[in-house]
Amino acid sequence: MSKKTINIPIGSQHIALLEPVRFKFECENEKIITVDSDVGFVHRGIERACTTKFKFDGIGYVVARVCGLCAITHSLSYTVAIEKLLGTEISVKAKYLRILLLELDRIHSHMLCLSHTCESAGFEAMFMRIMGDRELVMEIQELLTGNRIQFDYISIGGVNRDLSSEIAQKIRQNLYEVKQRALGYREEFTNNWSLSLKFKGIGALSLDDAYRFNAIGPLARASGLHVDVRNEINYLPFSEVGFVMQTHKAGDINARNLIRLDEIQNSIKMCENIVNGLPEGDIFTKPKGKPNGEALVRFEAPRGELMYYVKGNATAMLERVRIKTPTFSSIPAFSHIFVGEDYADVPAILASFDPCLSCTAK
């Protein structure tokens, strides 16, 4: 057979799209042998907009706009930044109940793009089921903060709200139905051939080449690249709430799924550890004075490392604010793991990557 080649542009808006962005795909017959890709079709400006049009103290409750899915991960980003800067110590407590919303942010982000590769793989009822069950996580986060996705629970301090006896109960239950449907998940990815057979070897990262394009997150460690900013910081005690790595070897499609069904067990397992031992004490501690320096402060966000730089000058404005996201970090890794596949796989391996272009492209 003859080889034939074409170009495919997919994006910025597709079917199998699950955010804005453009790929161009050449193929020889079925297969892939480049890729070029652009995110930057949902620019908001809010990097200038934290520096000329809010003062620093309002900044957090904006960047938590940059994304629903992680608005918790980049608000607590910046105020711990600004803490540095102004030299506030938050209370104990007040750092358990910022990692129980970090974790549920985790989970329920991690269920989403479970149910897309479900999607993907035609497996509606899997998608609708994963998605019902989601909303026990989401019913936790309205509990604590009131709101389902823009929480606005993060402030410069500590936190904005207590963990009553009441919500405390409510949070067990639910996360207890949690862990046992997402058990049952594990069995549908690892024996069913809809999820588990047919995406094995299909979008492979190696691990040579994890360490080559810089991967991270669940990328990352599906490919057995043992990377998590949740090990190597202190801004949160995360050790103490029973933080364990995820990692597997084989670097597919199907590894980056058992990849988030363990650190959805995880995540489960912090979370009620931070429900039955929450500290007593105060959940804010009032700062003081203005930022003047710079800061740079890291998180694990349910992609990968987010990196928010902040610098002040001893004023309410901020001189800059800059945000390195996950996906952007990612996308080196995501144009290469696409070269040699079937043209075909495409969705599926897109769904894989979780990509977030909110983020990316704020």
Second form
Amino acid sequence: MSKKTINIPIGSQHIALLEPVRFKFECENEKIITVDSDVGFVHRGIERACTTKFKFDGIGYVVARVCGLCAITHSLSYTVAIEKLLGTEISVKAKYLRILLLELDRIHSHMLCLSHTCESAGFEAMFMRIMGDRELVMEIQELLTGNRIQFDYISIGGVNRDLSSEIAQKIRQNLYEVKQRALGYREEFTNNWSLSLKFKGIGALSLDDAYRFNAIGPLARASGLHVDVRNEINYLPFSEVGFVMQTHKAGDINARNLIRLDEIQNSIKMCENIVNGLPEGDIFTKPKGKPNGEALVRFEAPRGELMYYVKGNATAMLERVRIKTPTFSSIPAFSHIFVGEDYADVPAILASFDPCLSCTAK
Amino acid sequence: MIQSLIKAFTNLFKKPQTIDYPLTPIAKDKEYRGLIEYGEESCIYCLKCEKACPPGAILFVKTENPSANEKNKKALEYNYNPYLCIYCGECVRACPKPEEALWQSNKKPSVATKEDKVNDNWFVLERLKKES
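For comparison with the form predicted alone, produce the structure of the form predicted together with the partner chain.
Following is the full complex, with the preceding chain placed first.
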């Protein structure tokens, strides 16, 4: 007798989804057997616009608009690619300031993901609590860059604004506060029944599968895979400011939450080190020439590896800009995790991936 | 678990974190990135800001009533579209006389209404610029 299966779609618009993605699940009773995904609902043609509408020096501001949460990683990756082509050497101070904003961005992005995971477990109070605390980070980002979301802080040759002593003091205060509160979250995520019991053992990805499906970012690190682009690149001095790779073994939703909490602590430490030991110097070096040749740059966005390929032909217009985003690279791993899980757990698993479809479809 | 319960109860007696926005204004930092402002008397009409602007929100278009500024030899007029501007400040960094000719304030643009014809008026300027 053949087994009967039913197809249940989730998305492209669904109450449990944060962004437009469609998953088609083939279910046998409650268990998911196969998964099909579609991610192209918010395509805006940004790559094409970069090569036809804008000159190379303005594209940093265009690619920042690919994503609201990891805007800084996008503009930073593009800028580093262009600096490689132009041969511009930026000052040490600018490098540290770039890391500072990159890590602040990671803290607020991880906090957003954690709050959404709580919301998907029906723990609204925790969602409100984390979102309220996230304002502390948003506030210092606004003070540092002049804007809450679209920072426009990085330009080819350095950064746009310097760090004054008042802002540095405010950053120290707020980060201390966030650090204490994030320690409190750890207690909640490990001991609170609404969170830990609902998440332990759900949506697990084994180390072998993480390796086989090329998982990246917190998803891979939660399974014990030692992958972090910050450990592999030398454009910015991450190891000097106290970067330590965080890994966990379980690979389930709870492990992914704990990884994010650990990374928040590590990023806070990095930011504090930068603010306390910022060297003197210029923040901007004027770049010269037009980009010629090819450059490939990788950075660790809050969700995993972000890759930029830029090809120039010694004119103001670029020949090609290719963006490979972390969510896109993780789709095989996402699809694998769903297989064998209950359909009812899908929103929680999906929230724990922290998918960014705006990045993926661009 | 007990800690969480205590926190939830104490939260009941806390002030709300949100701001009653239109009634209570949100405090603005003096360094907030807002509208670009222009000082015509100091402008040397080098058009660097126009070239640097990523979205093209600054246009110098020929006018019949040019300003009395002697540097304005081509009879140009400065036009700025606050609704197209992304407030990145590239123009101010490109300007040879920042703070005098071009600077960034912390003001917000007013809400555009249909009567303002923001887009239509700007498209006319863009066409004029292309033709010149």
